[in-house]
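Single chain ahead, by itself, as structure tokens, in the form predicted alone.
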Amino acid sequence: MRAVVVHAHGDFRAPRVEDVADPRPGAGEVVIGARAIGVNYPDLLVIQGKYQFLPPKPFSPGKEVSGVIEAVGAGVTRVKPGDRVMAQREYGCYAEKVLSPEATVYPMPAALGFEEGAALGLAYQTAHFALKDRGAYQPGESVLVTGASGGVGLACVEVAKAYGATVIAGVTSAEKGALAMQHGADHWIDLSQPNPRESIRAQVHALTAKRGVDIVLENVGGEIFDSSLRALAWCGRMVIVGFASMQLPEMKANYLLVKNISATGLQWSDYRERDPEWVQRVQAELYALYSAGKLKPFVSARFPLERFADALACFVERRVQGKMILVP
């Protein structure tokens, strides 16, 4: 089979496409045949060597994919071959079969494509468990996402609606509210306005009555993160999801003081590797809320195996909407 194949880190335009071995199930592993690859920023960071889990020289990148079981291995009982499936994994998706343990493998629904099972994965994974885990979210709450036109922050804004939020989507353009607000949001800001300190929650006061917003789900970092959490209500509650700008932001902790609000982070990969049956659970509810047409993943760009590089350097020049897919 051909794979894209890391041998060292650095450059993400240095692998290349190779011929490998096709993988063959173990106990309790199923092989994949790749239809859709979703391509995800840490993809970028882990070719890098900038992430926090990095695999074992060679390997191959890629955290989810979708296809059809190709075959299983001894005590696999969930799937079978010929079924359409949806798998998470830590990395190995960037190839035409992919390994994977039965525990990540998720059956899709019969009206979901390949394209939209593979962005319907971990950004609406990730969105979930940072709005209803880590923010505690409670019905009828308000919700500022930031950064909410890439993969991660369209989910989360469609997340958020869908379980019934007021949702402000925090965006650099017109173009990007736009696009939010066709995906559920109730209303947008402009985080590129100068002094973002004083602007975010200016704008944020201006649609909440001066309240503030009861969960902020913050994807950029740097001084977008500072400025969101100044515009918390009382109580209010900050989850930490990415910092898409590559600035790591740092808070002072009196900010946490003066009006009892909270900060927590997401690390998504943790709830697979510890309870995966609460990530089939809250995936089985992710597909619900797409068969209700409370969910539209939507795949802005797609790219051959070979042009993986090329849907990267979307992250790094800041140019991603949506979801961007990898066909084999």
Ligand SMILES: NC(=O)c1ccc[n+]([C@@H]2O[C@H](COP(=O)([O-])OP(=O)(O)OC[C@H]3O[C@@H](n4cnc5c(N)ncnc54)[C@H](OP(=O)(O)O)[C@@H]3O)[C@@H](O)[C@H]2O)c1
Given for the second form:
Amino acid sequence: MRAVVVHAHGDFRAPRVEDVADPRPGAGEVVIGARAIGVNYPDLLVIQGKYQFLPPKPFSPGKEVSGVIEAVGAGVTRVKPGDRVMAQREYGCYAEKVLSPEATVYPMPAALGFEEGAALGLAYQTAHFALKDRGAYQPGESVLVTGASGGVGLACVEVAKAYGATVIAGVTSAEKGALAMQHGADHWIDLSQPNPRESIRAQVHALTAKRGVDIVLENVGGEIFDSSLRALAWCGRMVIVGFASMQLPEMKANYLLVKNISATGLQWSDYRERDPEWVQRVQAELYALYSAGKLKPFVSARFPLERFADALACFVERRVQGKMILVP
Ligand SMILES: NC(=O)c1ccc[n+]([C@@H]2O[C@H](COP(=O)([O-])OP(=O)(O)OC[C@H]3O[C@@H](n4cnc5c(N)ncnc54)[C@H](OP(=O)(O)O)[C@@H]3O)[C@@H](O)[C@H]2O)c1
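Could the form predicted in complex with the named molecule be shown next, to go alongside the form predicted alone?
Let's see the whole complex now, leading with the same chain.
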């Protein structure tokens, strides 16, 4: 089969598509014939060697895939050859065939196409766990999503809206605000206004009768983190999801105390590894929301496998809206 192979960390344009041996399923494993591969921001960081988990080299990057089960190993009971599935992996999905433990394979609803199926995975799982578990969301609360036009951000908007939140999308242009509104945001604010420390809180206060928001799902980092922290309501919760600006913020602990707020972090892959059954239940919930018309994964760009680096360049150049897909 053909796969993107990384031999050394560094330039994300350096890896090539190579011929490699077909994977064979061991006990409890399946092989999936890939139809669509989700492109995620962390794929870029993994290739560059900047991510928190780095696979042994050489490796194929890629954390999610949709496709058809081609082979199953001993003891596999949930799926069989021919089934349409989505799978979540730590790496290995930029390939024509993907090996996965059965535990992290999710049979897709019949109405879900392969491209949307590959998009309705990591970003939505992240959004769900950020909102409901880490954010301790209560029905009807208000939620500010930063980076709301990106892959994770747009999923956060949709998931929060699906669970009845009042959603404020933090974006950097009117066009991206319109996209977030199409996906369920009630309002949008402009994160790119001068003096974000004042302007973000002022925009949020104007939309919440000066109360602030109950939850921030924070995907950007840097000064957007600092500024959104100031926009929290009494007993509000900041959920740290990502650092798309590549700037790690720092926070003074007394600020949490004086405002009775909390800050918490989310690393979704931990849930996948530590409690795959929980992740299976959440995926079933996400598929139910999709079938009810409440989630509409937005695939904005498709690339052949060979052009994976052109897709990753969109993260660097801040040209991403919703999800990008590789088609092997
Ligand atoms: N915690 C987890 O388990 C988990 C899981 C998946 C991803 N992540 C992380 O989540 C983050 C977002 O991932 P993604 O796939 O959604 O990336 P993405 O599609 O590139 O989206 C990033 C978003 O951030 C915005 N942004 C970037 N720099 C900004 C800045 N300086 N000021 C304001 N907005 C800025 C972008 O807006 P513009 O288009 O206006 O630039 C875009 O809306 C990444 O850091 C990723 O590593 C975390």
